[in-house]
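Next up: a single chain in structure tokens, the form predicted alone.
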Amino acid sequence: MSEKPAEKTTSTKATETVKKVRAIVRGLYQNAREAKEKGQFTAYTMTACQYEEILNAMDIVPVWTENYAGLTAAKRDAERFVLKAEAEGYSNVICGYVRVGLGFDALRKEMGKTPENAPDGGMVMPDLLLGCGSACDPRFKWYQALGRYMNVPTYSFDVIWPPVDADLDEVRNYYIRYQREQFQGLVDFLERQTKKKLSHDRLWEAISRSNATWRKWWEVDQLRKAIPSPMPTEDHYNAMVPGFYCCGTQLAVDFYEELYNEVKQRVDNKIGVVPEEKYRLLFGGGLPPWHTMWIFNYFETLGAVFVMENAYRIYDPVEVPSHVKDPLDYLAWRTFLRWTQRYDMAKKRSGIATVERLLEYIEDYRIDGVVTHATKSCRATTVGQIDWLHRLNEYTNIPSMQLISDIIDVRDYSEAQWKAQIDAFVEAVEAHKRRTAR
């Protein structure tokens, strides 16, 4: 199914501000080689954990795979690093984070060296393993397969939720508590390797940052309502390097005020994405295939442009309770806030709080058709996936379509497969105009 891949791999960006990210990730694992020189502790991570400003208050520095898996992806780097994982044992429906994980450590330690021409300098041999079980099993299992390559302290991390039909008056004691306990654990493990005492004044510090970072970037994106949108999907899977990467950093503070002046003066001036705006599409679930990111501006050149997405989302604001004085209790409080906000609502309709933020997006965001990203090697991202689509149509019955590929793995990818689906989708978006404007 693979075939020879566009010159271009990457999308072109709307806003200048999203432009300055490249930057901010070659920094991240530039940061990480000048901090292992320094002395200073590294460890590899995983995104949304929420232990994030954890890492901050205690001067130790992430090195966050997955994202280096995606950077491989965009630079068409990845198959090396994939194939070599396949070659020790791993099977290709494997998340694809994980191979290119594993096979670069993997070809590490047989080189004794970083993989040549590795992107961005590669990652550095990390001090700590800090895993987390918050989306899916290979981000548990991962880091312990990679006791295989090297010999570092491993700390598998785990972050749950209620299921929606739970009472949660009920049970919110002990989910909180139990979280409680999973960041104290995370906290002891830390100050036993590196010999340094969580300080609860920097902690409070970095969740400060971390709180007014999130709080900016929500609301750019309520910005990215307006007609014509001001900034697309594509951008947004840039502009979500600080909020994820950098959090509890004056950085990904400062980027987000700026990303918002920008966004809100295109507003002002009714600057759009493209000439003509004629479709507003939602990407509504799965993870971006980060092999072949000019597929949206793809779709520009027909008129419809992404103008929300299900993915890498922020978290809305949330407000933990005022009598929560413990930076630990705080983070176990938010990330129960965070996981739940929709439960009610979904109680009272779909049942899915996934289906209710869907639904949420195509009435504010005035959404005329919704597309789905199945990943060959993301089941938690590609299962429901179909049934969310079918969901939404009880309430609204705009088209929908399912694109297949993979995150990383550019052999599950067609581009005239893809071209012609796309095509004959925004007839279908067009016709569906046609038909509820009369």
The other form holds:
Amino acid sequence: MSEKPAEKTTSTKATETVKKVRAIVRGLYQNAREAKEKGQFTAYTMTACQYEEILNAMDIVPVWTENYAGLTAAKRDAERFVLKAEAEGYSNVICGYVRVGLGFDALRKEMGKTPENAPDGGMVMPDLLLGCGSACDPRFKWYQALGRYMNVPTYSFDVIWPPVDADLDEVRNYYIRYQREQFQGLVDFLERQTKKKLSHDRLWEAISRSNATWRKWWEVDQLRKAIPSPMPTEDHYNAMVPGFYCCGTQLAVDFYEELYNEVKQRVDNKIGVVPEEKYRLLFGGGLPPWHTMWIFNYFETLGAVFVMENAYRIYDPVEVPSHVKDPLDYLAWRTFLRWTQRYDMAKKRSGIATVERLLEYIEDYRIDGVVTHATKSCRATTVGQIDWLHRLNEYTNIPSMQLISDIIDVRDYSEAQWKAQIDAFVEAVEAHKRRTAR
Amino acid sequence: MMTTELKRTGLAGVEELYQRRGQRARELSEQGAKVIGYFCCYVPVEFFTALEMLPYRIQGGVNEPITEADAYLETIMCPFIRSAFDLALKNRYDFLDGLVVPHTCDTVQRIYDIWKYYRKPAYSHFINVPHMLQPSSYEFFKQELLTFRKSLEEFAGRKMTDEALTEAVRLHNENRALVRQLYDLRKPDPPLTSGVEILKTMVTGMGLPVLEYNELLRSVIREIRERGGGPGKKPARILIYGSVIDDISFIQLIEDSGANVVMDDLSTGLRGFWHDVEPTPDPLDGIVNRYLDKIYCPRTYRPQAETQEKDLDNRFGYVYKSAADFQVNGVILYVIRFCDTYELDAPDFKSYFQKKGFPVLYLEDDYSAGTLGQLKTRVQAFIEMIA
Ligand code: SF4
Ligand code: SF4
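For comparison with the form predicted alone, provide the form predicted in complex with its partner chain.
To see the whole picture, the full complex is given below, headed by that same chain.
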């Protein structure tokens, strides 16, 4: 490889606000270690499990295991963990995040201490493991498997949403009831473990902060409809950190407030990501290639800018009915509403809520082409992409392509191949634009 | 009422039905029966029987190269599901009137929308199955099955009475008892029947009305008992654990390598037959309990026990018990590549059995007869080692 990846990850047009994220990330692992020393409870958790505010309200410090895995990949230090997991007998097709996580904890057990020079000081030894069935199967199997390396109280819970063809009026009540019971079960477990009661007032406060966070973030993305695109896509993958990993904190609210103001200022002054924005692209899905984030710069050198992403951007604001007065009811409702967004449209048209989201973005963001990333080991975000692109083709004729690699594992990724594929794609986008301009 | 007249009985019948898979379902469909395809062990087949429909467990085809599905499905996913969908694209499942998919794993969940969109079955339904086993999970699952019941009734154009459902439970319990009887014939050394014969019977049964299957099982059990002989003594007795094996080639490979496969816990094998549905005043309650709690599959999270040892006992203890009962001297852990729940269980499963003194061969397979050769040497070496 000719250039060093670390230098390539920073876009020249990065917002000032987003530059603060690195310190926040470092703080995540540092804070968890300090919290533990002070006797606070720490818990391994995953993103988007819907219970973040509960942790916040109970002073349980989350350790985001997926994020940590992504971090090791971005620092090109994932391999030793991956290899360790494989040596332990874990298949090399298991989710890369999971392999990093299992490898990390296997090494820690073997060495009796945090693996040497672990990125950002490593993950603290948790007091609790909180798995969940939201998004994928590995999310509860991973922590179950950790029983090999630690004897830590583990709780897993379901996040369940109906299929698109369900009659929501028929199923809504019992789905929400179950979700509520799941939250209650988690709270009971946490109260038993920490010997502390959850304060509903504090939970409401955390919920209102996280709602404010997500709303502001959503507003930032509304600003990104502007031409030229005011915020580089790399920023999105950094800006997601407060939203997901500091959910329910004031820090997150302030962060998006500041980001909003900065992006707004760029929009007002027509400051774009590249000097000449020729093509507007949508990242249609899959996880970003953490090990190769500079690839977005490569697109930019061709005048192609990713103006919006369907990745780490999973909920738009939802309106929970005002009769809901209990915070756990509220969380259950919110989960249901988040997961059934765009079902109405999907029923009428493509049959898939994600496809509806993409179609909406394509129109609102004036998209010229769609790129998805098939990440070999993350079935959850990959399986279905080809299908989405097929369905998109029925309702729009803009070009699309699927890049393939992994979120973590770079052993079989080829830079030259990607560049060739990207070149050809951008040409197709250009040709399409010319055709439609005529 | 569907005909209970059998085309064939005994092992010859099994052979014919196995070779011409789907044929019986096709015939019944031509005679006007509604045939509903479904995946996995988590769909309560009693519902179909109660409405005089035929449940047909969807299979893949290891001998058939995947040629059509690539245009719709990523290659990094469960090849069994890819293969089944490939067959659907090739119109091999045109006799199905409907599709019912339970939320077993991520992949099965995804295939629901895809199959529905591109194959457009007359009827389709998705059942959410909780991964967890908290009290509320049972309540939720019951509601979900009530929703399913209602939708199936609409398709059938009539109500499912509790009497019919109770009778269906009885018939399927009888079926489970017969399967267990059949499996008991493998206990002696040498076993009275081979792993290949068992697999053919099980695969065949997945596409028959329960009355016909029960008849078939009775005749097969009788024949095996009466014939004496069987596969003969071999140096090793194997238990095979895993997900889907719906073709004999892999079992054949093991049995050709000097072992008898005498027990299994496969999702196409005994997995769905260990436990009966308990008859309950509301028949649905027994069904809920049985389907949620009594199918031991890695996709269901068994709440953590106090120690790792107990935890593993909760998850795999029943397999260990049968390995001991059937006096096996080796275990093959068969995982279809890209199957996350099994892949993540594999090291736990392996060390659990090794600690109990059973050698374990862990194989990841691509669900394709073409790549089976790659496993051959490993199987042979394993059998040589344990024999
Ligand atoms: S499979 Fe995908 S969604 Fe699941 S833990 Fe891994 S990266 Fe996250
Ligand atoms: S083999 Fe595994 S991945 Fe495939 S359908 Fe079964 S549980 Fe799902």
